[in-house]
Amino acid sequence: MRFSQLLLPTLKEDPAEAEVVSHKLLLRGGFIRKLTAGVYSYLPLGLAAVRKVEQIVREEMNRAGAQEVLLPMVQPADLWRESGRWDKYGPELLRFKDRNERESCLGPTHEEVITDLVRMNIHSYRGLPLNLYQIQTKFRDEIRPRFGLMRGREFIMKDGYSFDSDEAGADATYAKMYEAYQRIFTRCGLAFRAVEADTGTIGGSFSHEFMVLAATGEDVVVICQHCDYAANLEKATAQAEAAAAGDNPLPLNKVATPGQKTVSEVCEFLQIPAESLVKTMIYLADGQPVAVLLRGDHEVQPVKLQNLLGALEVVLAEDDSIGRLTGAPAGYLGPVGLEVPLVMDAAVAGMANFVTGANEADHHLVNVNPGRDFAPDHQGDIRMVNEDDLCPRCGGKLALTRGIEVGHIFKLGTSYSQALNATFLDQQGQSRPFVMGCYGIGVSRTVAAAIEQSHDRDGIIFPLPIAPFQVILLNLTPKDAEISAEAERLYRELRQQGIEVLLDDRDERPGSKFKDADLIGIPIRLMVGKRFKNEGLLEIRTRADGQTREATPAAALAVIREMVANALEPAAPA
């Protein structure tokens, strides 16, 4: 492709609407253009990068034995009602009626559709295992679409679904997909971690997110610095602390704490550490109040709380409503005598003789003990992990970093097959539900995540495997016939050798060409200028490290071939 013929409307300044790096650079580099909120047109360079990711995904899914299909984007409401998600999914599901008043939605995901397809066509264990995937546009009506391709309403996604006859088969398929995802993101040239994750609205028993590590990531990832443990904050756990040993319950005592409401105020007043205090917070679980008991130096993880209670939504109650909900003043709440369901964090269970609010203004209780003084209605891990915690697997030091979710795999079990009555006959002729898995990759989001991870002040630094072009060839003196002839020869030679090359043949100053080359992030820059005319030398510059070397044309071509070959893993046969 020639730069002079390419639709590439670059911008000199960051667009006002763009907040994150990838959004700014994709707009400035002419990769995308906004149509409406959260919906973008892909221009040639943007589409080329997306297609690169798609191809890697397709090759690795085929290598793992999956088969590609293409499912309808418009889905009937009846299927979603069968699964129970028509109301549960919420306002992100774009619902509409056709001319016959039949309700449908634009597919944000395809569990219902794929399960319906399989239940109509696979009736025996002989058709299993089955693993199907598609690469398709999805639509989710985000309340605040932002960050360009990072969180849009319309996006390109790979979603896959597996069907097995039993749990052992489903576990084997899950492991196979886990390895396929490891290969996909490795081949894309990304630094990433697979982390344990919550299953969310998709459902299922367990899942992993694949996170591209980036300082600008919107998600916090907990990783062990000594083993391969990694999880997001919604799922992360810490090594359990030993229960208080030899602490016999002391007599319960009420003490005056005038004006002392916050954890820090009470701890300073009573001269105790925060880990010796249990705070009581009121949450609304699907509108009903619950009292959450947590160590003073810990914080609630709302998704963990929601999952423990089996609630659709949990929100922290407003201060001005706490008295009405509990009969006790805000700032002095405690579990003893509180007539609200109690939810106790697992860390509190190992504590003894701790301090809580007395449910009376300006007073706290000392020497509170679970079991003797109160009995929780629910108990479990509901707290946020922090950097002072130790790894639950090896006891090593945990670290909190940031990441961008680009892939998510779920072991669904039979939740969808049972809801949709999707069954097969096993070897004994018994009807059984399919055991399912679900595997997604945000294809367009992966392009944005790569930019968030790899960029500098001058622009994008694309990993070579997903760059729109592998080489940008700069004709630095287009009015010179000898230089232009050599640029054309190199352009033809590179293309004949299967190298993807963009020839900058514009009549522009070298400085402008350098700026545009850096902005769009092509990994290898080959320059033909006066050095070639005077000394027969070309310049090769790598975008990632900025290193420049000189070489004869033949040597330069050999260097480029080697660089491309080293960066690309050959596609395996399906």
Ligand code: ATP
Contents of the next structure:
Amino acid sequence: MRFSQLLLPTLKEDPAEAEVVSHKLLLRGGFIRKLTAGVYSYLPLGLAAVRKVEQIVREEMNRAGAQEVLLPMVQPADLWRESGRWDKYGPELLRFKDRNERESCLGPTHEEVITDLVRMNIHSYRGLPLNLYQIQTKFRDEIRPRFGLMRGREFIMKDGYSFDSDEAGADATYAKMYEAYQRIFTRCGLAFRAVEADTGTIGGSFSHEFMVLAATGEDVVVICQHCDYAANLEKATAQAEAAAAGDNPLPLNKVATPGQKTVSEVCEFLQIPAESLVKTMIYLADGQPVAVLLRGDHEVQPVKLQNLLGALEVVLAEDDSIGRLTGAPAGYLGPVGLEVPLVMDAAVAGMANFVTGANEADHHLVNVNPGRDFAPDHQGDIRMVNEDDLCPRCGGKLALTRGIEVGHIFKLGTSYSQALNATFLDQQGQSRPFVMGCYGIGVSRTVAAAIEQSHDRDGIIFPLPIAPFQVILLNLTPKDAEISAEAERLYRELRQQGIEVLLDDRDERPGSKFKDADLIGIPIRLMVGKRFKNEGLLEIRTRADGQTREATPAAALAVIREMVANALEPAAPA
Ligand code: ATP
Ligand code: MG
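Switch from the form predicted alone to the form predicted in complex with ligand ATP and give that structure.
Up next: the whole complex, starting with the chain shown before.
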């Protein structure tokens, strides 16, 4: 491709609307343009990067035995009613009526459609296992579309769905997909981790998210610094603290704590560490109040709380409603005598002789003990892991880091096949529901995540496997016939050798060519200028480290071939 003919409208300034670096650089580099909130046009460079990711995804899905299909984007409401999701999905599902008043929606995901396809066409165990995927535009009417390709309303996803005859088969398929995802993101040239993810309340299921590690990520990822344990914050657990159960329960005692409400105030007033205090927080679980008991220095993880209670939603109660909900004053709540169901965090179960509120203004209780002084209605791990915690597997130090979710694999079990009555006959002639899995990759988000992970103040630094071009060839003196002839010759030769090259043939100053090349992040820059005329030498510069070397044309081509081959080689053998 020639720069002079390419639709590549680069911008000098950062667009005001863009908050994160990938969004800024995708706009400035002329990769995308916004049509309306969360909806973007892909220009040639943007599409080229997307196609690179798609191709890697396609190759690895095919290698793992999955088959590509393309499902409709418009889906009938009736199918969503059958699965029960028409009412549950909420406003992210864009619903509309066609001219015959039939209710429809734009597909945000395709479990219903694929399950329908398979139930209509597979009737026997002989057709299993079956693993189908597509790469397609999805629509989700996100409440806050933002960050460009990171969270669009319209975006490109690879979604795959597997059908097995039993749990063991489904587990084996899941393992294959896990492998395929490892290969995909490795081949894309990304630093990532597969992390254990929350599965809500679907029984027998498990799930991993694939997170590109980047400081700007929306998700917090907990990783062990010693073993390969990694989980997202909604799921991460910590090694249990040694129980203090051996401590003798001391007599319960009420003390005056006038005006001392917060954990730090009370701890300072009583001269105790936060680890010796249990705080009581009121949550509304599907509208019903519950009192959550946590060690003073711990925080609630709402998704864990939600799962423990089997609730659809938990929210922290407003301060001014606490008196009405509990009959006790905010700031002085405690479990002893409280007329609200008690939910005790697992860490509190191991504590003894702790301080709590007394359910009476300006007073706390000391030497409170579970069992003797109160009985929890629910007990389990509901707290957020923090930097001080130890790995639940190996006891090593945990670290919290940020990530961008680019992929998600999920063992669904039979939840959809049962709801949609999708069954097959097993070897004994028994009718059984398919055991399913689903596997998503945010294709357009992966391009953005790569940029979040890899850029500098001059622009994008694309990993070569997903760069729109592998090489940018700069003709630094287009007015010079000899130099231009050499640039044209190199351009031809590179393409003949299968190298993807963009020739900057514009009549521009070298400085502005360098700037654009850096901005759009092409990994290898090959330059033809006066040095060639005087000494027969070209310059090769690598975008990632800025290293420049000189070489004759023949040597330069050999170096480039090798760089490209090395970058494309998958890390793991086939
Ligand atoms: P998120 O928590 O970020 O909203 P999700 O759990 O809704 O993601 P899935 O339904 O698992 O996502 O979709 C599969 C993949 O599609 C995600 O891993 C993500 O990479 C991508 N994706 C989801 N929503 C968007 C979006 N609004 N814009 C771009 N990519 C998205
Ligand atoms: Mg979402």
